[in-house]
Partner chain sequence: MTDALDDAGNRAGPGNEVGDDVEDDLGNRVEGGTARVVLSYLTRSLANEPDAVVIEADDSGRTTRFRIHVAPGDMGRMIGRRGRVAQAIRTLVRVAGSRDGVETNVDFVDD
Amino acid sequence: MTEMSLEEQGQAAQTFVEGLLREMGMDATISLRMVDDTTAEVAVDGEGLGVLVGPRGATLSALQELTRTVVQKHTGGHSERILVDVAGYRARRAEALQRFTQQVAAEVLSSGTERALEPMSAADRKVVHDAVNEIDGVVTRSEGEEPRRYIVLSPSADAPQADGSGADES
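Isolated chain model, in the form predicted on its own, this chain only:
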């Protein structure tokens, strides 16, 4: 096995995804983008690709893991970060999670009570942690074990205390 550059690994991932979709009889445009020095993204665009995303991105996560495994086979077990996205799902999911997190954080601030979220993938948990880092008065922690790992949002020590009056300022 020879050492493969990130771009070569990305090209191997793109070739695998193209072949898989061809075998599935799906028509899509597949492109490769270097996200940064350690991450390549294979983007799949087209019509009727929902089957590749699945419920809450579960099928997409499996497709990404399968793609990574194939690339690792070519590299002798090591690969850089290879992402697969279908029809811009990851960006839409991140935006929706950010909005949801802001709503939950506002509830935590107004009630003074922590709130546990449903179990989610590591990528989704990162979006939530990052969103809360931008909000004063709320902190996060992850609890549980994979695949049931989840986030708890709590008022931070310096958060204004809820006065219990029931007044809602939002």
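Positions refer to the first chain, counted from 1. No experiment lies behind these values; they were computed from the predicted model shown. In this text, rigid core is short for the largest set of C-alphas that superpose within 1.5 Å between two forms. First, how it differs from the form predicted together with its partner chain.
- Between rigid parts that reorient between these two forms, a hinge sits in the chain, and the option from Q102, H129, A116, Y89 at that spot is Y89.
- The chain behaves as two rigid units between these two forms, and the smaller unit swings by 22° against the larger after C-alpha superposition.
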Given for the second form:
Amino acid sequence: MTEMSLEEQGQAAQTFVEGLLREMGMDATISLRMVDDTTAEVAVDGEGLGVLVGPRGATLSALQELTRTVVQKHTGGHSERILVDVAGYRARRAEALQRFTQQVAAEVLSSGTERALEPMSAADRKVVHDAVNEIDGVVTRSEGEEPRRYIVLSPSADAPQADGSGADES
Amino acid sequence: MTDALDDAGNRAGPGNEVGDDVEDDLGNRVEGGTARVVLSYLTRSLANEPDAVVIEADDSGRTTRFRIHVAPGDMGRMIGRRGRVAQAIRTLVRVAGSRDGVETNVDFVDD
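Mind sharing the form predicted together with its partner chain? What's above is the form predicted on its own.
Now the full complex is given, and it begins with the chain already shown.
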């Protein structure tokens, strides 16, 4: 099977989503955006697309799952990260999750105790990992098995202690 | 690029624009309407052997029951790990059906 670049995988994803919207009889603008070196996003924008998001994003999750599976058919196995967003839902949700994560990280920093988050999808966990990566003194790890895999935020070993008592673990 | 890329796009073209998707190539109304064309599109896009995809539709009142047959080698991808792909197909077919006011039920048949 030919190697497919991220852009080619993104284009396969875009073609699939365009075809689906056509069969649904829905009018939308579908664009492809390279998020970074390993991530492409297919964005669906237009009026009346709420049904494609669904309750708590359930329909969008289904669309994401099918798009990834179709791309994997073309690549013959693995795929790069292909995200699908509808009407900016994923972007808004990621921002809210980032803000929540920053709050929890601040609490972990000030209390010095770790915090476990609720189980969440791999895509959401990536948002949390990325947000914590930008904060000094807090690290993340994932525990548990899918679909109940969750993230734990904990003070990093070299974190400055809030009370200045160094490595003293009481 | 692999030639398989064209599989998903093979419904594109003149005569198949938005809005006429509840008719088949002969202009007859397709049983199951939007739900059926979406189900056909999804399963054919996922299959390595799209021409082996067979969809039976059974209308009983407000619910259309679909039975999907695919090539044996395509069943795994169609179902997915822990049935996630099958569930995703059902979710999108339900959305498609709701556009016609139809409830849907999708079964994958292991022949």
